[in-house]
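Below you'll find only one chain, the form predicted alone, shown as structure tokens.
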Amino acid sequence: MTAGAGAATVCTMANEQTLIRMQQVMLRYPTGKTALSGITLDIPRGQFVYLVGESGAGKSSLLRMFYGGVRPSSGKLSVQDTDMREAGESRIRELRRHTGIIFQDHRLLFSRTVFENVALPLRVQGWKTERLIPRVRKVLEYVGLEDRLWSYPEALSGGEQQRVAIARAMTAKPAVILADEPTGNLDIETARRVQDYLMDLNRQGTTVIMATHDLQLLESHPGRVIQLHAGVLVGGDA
């Protein structure tokens, strides 16, 4: 093998490992807002991510970013091989079918099943009802939730929400799971838990990148740290 040809190799091997690469990246909204600011930052496939820092640091902002929620204003940002500052709408929505994406506030449809709301990402890709009825109901046992597979999320408590919401996030196996404070308004114990099946989809090789004012968790479940204050790293393992 020539010296070029294995520089080649070892390059597409990095290209490979690493899932988003940053490089002093910019965020500036149109009311003048700087949100993020100067941030470099590589996250290898297959890691435990916590974006921790104060209430308006920029972590939302960040994982906004890495699902194309926001596009940067300046500097490089390359998600799951995507330019996401140049990529067109069409990839954007390819790349959202490949990421799971949790929130606070679970974000379910009130007026779809348990079922409905965790078959979508399904449906959005075009599975047969027949290959996704299965699946949807191996997720929701996975969360403890298939006896609940008809009931409207209204009838569950804020805990079985979020299940949901992450059995949704997980239901198409994607290569990333966003979660922006997926724990924030829940008790300890039912925090843990959710924590536990975070842990363990990570284990299971998907990457999980989530943004947390909960320290308690980063002791209880060890993770990489990455800390923002006003827009900017300063601290952690970035």
Given for the second form:
Amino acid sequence: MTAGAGAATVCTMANEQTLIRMQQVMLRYPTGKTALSGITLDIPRGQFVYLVGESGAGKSSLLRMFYGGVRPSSGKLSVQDTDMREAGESRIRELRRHTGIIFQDHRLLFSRTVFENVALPLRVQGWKTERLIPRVRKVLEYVGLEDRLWSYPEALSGGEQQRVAIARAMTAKPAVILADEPTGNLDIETARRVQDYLMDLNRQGTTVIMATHDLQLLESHPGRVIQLHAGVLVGGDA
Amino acid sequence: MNRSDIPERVHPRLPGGFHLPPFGIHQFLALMIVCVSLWALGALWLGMQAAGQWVGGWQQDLRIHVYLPAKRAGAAEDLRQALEQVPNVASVRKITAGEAARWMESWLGDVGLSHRELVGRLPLTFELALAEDEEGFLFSDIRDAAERFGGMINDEEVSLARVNHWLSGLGMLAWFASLVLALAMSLIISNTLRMTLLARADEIHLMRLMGAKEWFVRMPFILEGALIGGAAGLLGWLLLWPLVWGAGDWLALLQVDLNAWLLFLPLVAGGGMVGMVGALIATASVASADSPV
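Form predicted in complex with its partner chain, following the form predicted alone:
Following is the full complex, with the preceding chain placed first.
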């Protein structure tokens, strides 16, 4: 192999390993507010990444860009080999099918059972109903809620509801899970249990990107830390 | 889905695609309102059908007869020429005395009058075919021409012709009313579905975040609109039957035999169509945050 070919192979491998690549990304909302500015960073596959920063620092905006909720105003953003500035609606939909999203308020559907909530991503992907129950049962077993399959979310505690949200995010085996302060409303012990699940998913190969205010979690569950302040990177990744 | 995996009295309802959203009070109210509107439309068209049959029962083709007493037979040719010159008279045919007598004999039935006896008593008769685009003074012009030569026009036929003319106008109005009501029904269904959409905004948002295609998100609501419209059409059609049965004896006297089956498809399919249009209007602008744009 020549030196040039070797370099190209390394570059291709690097591309394959990079899940998210950002170069000088800026995000400005229609209101004129600049949410993110000059963000340049790579997130390799399989990493556990914390996004930290004060409220309004741009953590949620960054996560929204990763699933195509907003598009960068300038710069380059590639997520799972998709150029997020140029991608059409169908490509964004495809990307979202490989992305699990967890919210601070978990956004469960309270008029639907745990089964219906967790089955939703698979239903969207056209899974036949007969395949849904074993798969949903399996992910609920993983989060310790297999006996709650036919319960309604309002019958569950806050921690259990967030575990259902985790089950819903992981049920379609996504390449990446985006979690926007998933432990924000939970007590310390429940937060640690939820964090354990996310770490375990990461050990199984899923990239996890989690926005959080809880700096104690960073000590108990270490990962890469990306710090934002007023829409720009600070700290090691700046 | 294997039922053995699902406990008794649990019925999973997965959203999206061809699965209908749950049926609630708003949908029931919309169904009732659309049903009443469709029933009113059905009754209107039944009325049109009855009126059409009543006029058509007397005279299938629009023809007017002008009579000239036998003692004025010498003016027959002049009268024919005068009638031919009336604008919008398409043709004038002189009915022979024998033909008139035979028709009269068959119409009177078994009353003991013979064909020969009748020939001497009947006036000379002209049958006028009218052009389709009749004008307002047509019948007056015919009457004037007839009276100039001592003849007379058949006034009952003129009345029927006028009713027929009004019915044509009424038909246009009925179509107009149908369109306006269809639009109103679409908006009622659209409004109902908009409430359902608002109630399910979180579900729609989540489905979009999970990569659902737009047809998958909107299809349940379109199906629901079509179902409400179709069911309202069916119910409205069923409620037309008491009307048909109730007025049946009286209408029979007028030689009118209503056929409500003719309205089955228009009401059910039309109702479904109206519901679908309402659903399309409702779902046309279902925006969620984070939609790919």
